[in-house]
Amino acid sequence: MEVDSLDQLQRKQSTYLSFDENFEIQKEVYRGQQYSQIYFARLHMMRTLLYSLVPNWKSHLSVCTVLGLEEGKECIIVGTLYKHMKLKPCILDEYSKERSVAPLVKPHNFMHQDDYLVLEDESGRVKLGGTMLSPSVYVTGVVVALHGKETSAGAFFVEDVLEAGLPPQIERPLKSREEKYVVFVSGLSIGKSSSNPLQFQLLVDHITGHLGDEEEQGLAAEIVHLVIAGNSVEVSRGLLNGQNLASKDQSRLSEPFKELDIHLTQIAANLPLDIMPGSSDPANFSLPQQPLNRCLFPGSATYNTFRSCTNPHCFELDNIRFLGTSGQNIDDLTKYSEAKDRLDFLERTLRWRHLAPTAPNTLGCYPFTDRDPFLIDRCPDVYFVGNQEKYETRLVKGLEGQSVRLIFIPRFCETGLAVVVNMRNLECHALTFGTQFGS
């Protein structure tokens, strides 16, 4: 009788819709163009938005360009921030390091007390002063509106700041939904010396319903989707030296992918999964990273439940919008700005309406000519980032009733943690998988 009841257990389904076409590089052609065009596209889109917000912010003030500033006259200027950083790495230093007497310091954060901000538009640039705009919070590439006046020294004294704020969000009656779960995992790092294959197999067995009693399997049947947010494999850098590989080295190179494909085949046979590329995966380095080639997954790619996706990745499940990256955008922000809590970096990108504000300045990205794909035009319900040190989450509220669940997904290889999100109420919790052998 128990076997019959288990046979009747059916996995719940959800409606999936992908929005990755915005991050796909298809008709783009590289003709040696510079990165100024993506900055122009970003400024044009964000300035139009900020202009629409100014009347409700400071309706009594006029908006002018940097070139049109007059000393002592209060006004509003809109432009792109540039942060002058004393410790910012320079490629010329790499050439001069052999002649340098003092060793080059490589700090994890390049902030310095002498850093300052500059605002730039098509007409010119002006140095910013005052205490309203902290250089430790902002980074190069953020578009803002500033209220202030020009000083006798030629700087712009900032009295108030207007950011774009959270994008508009489609309101949904979440309370009427049934229990469905989405599982997020990142940093599997298969092939790394510290990777534990049994740990990942436990995760696979859990979400496919092969672990636990009937009650636990019933919970597993409510998992409708799995997202793998980057850094699934790790290949020894010694093998990637540009030389022809011996047969044994070719085997070492392909082994992590074979192992990953075996696990993903088990998952794809049971439920839909999305796999995103990360910094250690065999994909293009610059954002947006294009989907991993399906030939790497000869087993799992035969299932229509398997989807190789871009990084960043945007999709909807039952009209609930998910947006996330494999971590490069937040990791770069931590190098060039500061925050009390790492989740603040994630919240800032939402309020700036830009996934990767430091691209292309310090974060590699494709030189788009007529658009900036990283602009966030619609507020997600869940905003996730993979390959972080630890699991963290926060619920962010907007001025217009927006509600966003922020999630840091830890590296599974180091923590054994996966993150589960309840689609009914957007609450989330961590699943821990561990192995311990007795002596």
Second form
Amino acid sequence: MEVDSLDQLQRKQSTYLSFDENFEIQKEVYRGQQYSQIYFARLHMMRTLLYSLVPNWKSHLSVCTVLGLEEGKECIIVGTLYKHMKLKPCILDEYSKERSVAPLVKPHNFMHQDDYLVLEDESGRVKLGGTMLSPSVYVTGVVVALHGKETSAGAFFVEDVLEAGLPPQIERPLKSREEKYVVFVSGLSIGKSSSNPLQFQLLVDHITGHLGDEEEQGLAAEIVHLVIAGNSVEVSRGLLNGQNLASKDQSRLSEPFKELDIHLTQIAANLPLDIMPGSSDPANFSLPQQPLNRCLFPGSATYNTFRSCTNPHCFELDNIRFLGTSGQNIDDLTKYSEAKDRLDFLERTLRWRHLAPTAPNTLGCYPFTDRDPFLIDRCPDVYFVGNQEKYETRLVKGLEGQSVRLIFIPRFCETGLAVVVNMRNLECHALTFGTQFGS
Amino acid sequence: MATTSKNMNVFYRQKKTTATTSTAKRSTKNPSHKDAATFGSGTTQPPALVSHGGSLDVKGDFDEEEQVLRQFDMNMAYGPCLGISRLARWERSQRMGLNPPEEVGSLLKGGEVRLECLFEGRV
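Switch from the form predicted alone to the form predicted in complex with the partner chain and give that structure.
Every component of the complex follows; first up is the chain already shown.
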């Protein structure tokens, strides 16, 4: 009796290109440098760019340095913003004599109405006044051009701001594409007491085509790639307090990884998979986080479909550019600025052309000397952030015809939700897995 | 400090112990303190500034090549100089299109000069 059907479903495939070399630090040598080098690289790159945009913005005004400001003369200055925040935790507070009883609960957002912005370049810094530039929107580390004049008080009164805007985008070829899907998931948090292993198993089964009838399997066969955007494991804090572990605790430490590896082996046997490190994963703390070590995945790392990637991660599938992080950059922005809609933070980083402007000020970062790897020089088609509270998405259009799909990927252990992006038209929808049986 | 042992002999000639011990004592009160700001003092100029046959030696013990490199270090247009070797900083400025002076590049690749910036090890 013929068991195999003649029309076996084939999974679709797409070409993959990785652009993570920019984020790798194996070749870097630490010589005791401080962060002035990365700030210089950032200022130089962005300033060159802004100088080229200034003539189109206000051609009648001249550009000058901060030290070259003359009182009352209208001009344009370009520099890095610094936001002075009263509530920002400062290491020097420990040594301050007037230390009040420090609050045990740190505020989630360090903004205060007395915060003010300062513009800085190599020659000097100047306090910014006026209502055009709102301190609640900007953060330290953004490079902008400002039009205004110096006041008698020595501050710079801002009349207009120029941000770099969306970077140029290479147009996607318009040939008729097949329906192909990319699945994004993040925050699996295997090892956390509240994570439900059945939910992830359902996701794996669905993607690998082990669930559902032929129609479902047909949909699953159109999934060409899976990206796990950080926080795949969570080791219980009690095991990490620096004390020697008893042997039973040692096996508790490695259990989440074994469980993750079993799932990833099932996935890697079926389709290409990228795994990014997150804040709770065993990778380095400062950005860019380096790929998770392959020895953590003895089963899945043997497959060539398994790729351990950096955070941030940039890749191309069939010439569609994807760029994203595991969430640390956006979470840091929420602590030091505010927005009506959380997706605004993501859009701002794109308009500022920098993935993580608060690095290295409040976000850990490697002290690069010759470049700033977080500058976005080409506009992605899909810009994603993992480990967010809920699934949100928006399509952003640029002035030169760029179009970017912004995606917030929610934490899977809390929501059971994965995001699916259609590569043909960049629309996305949610894939929810529930394990509660209705009453 | 600038004075070498050679120069000290010019000012600390061996004196025979004669009856004029008081003058000998006075001369020992002119040691070359490293930070002596004795421009206004009535005593002789500190040896540091007066040497090489009488011309003022304000450069100290480094030569013209080092001067050129120090000017390169101090130039703000090429970024901060601390934490990066001079050659790496020169190459970085080249890559960024800042057109650093060729002379500096050839001096650094020639290799007989100090490869670290002037503050290295002192800050």
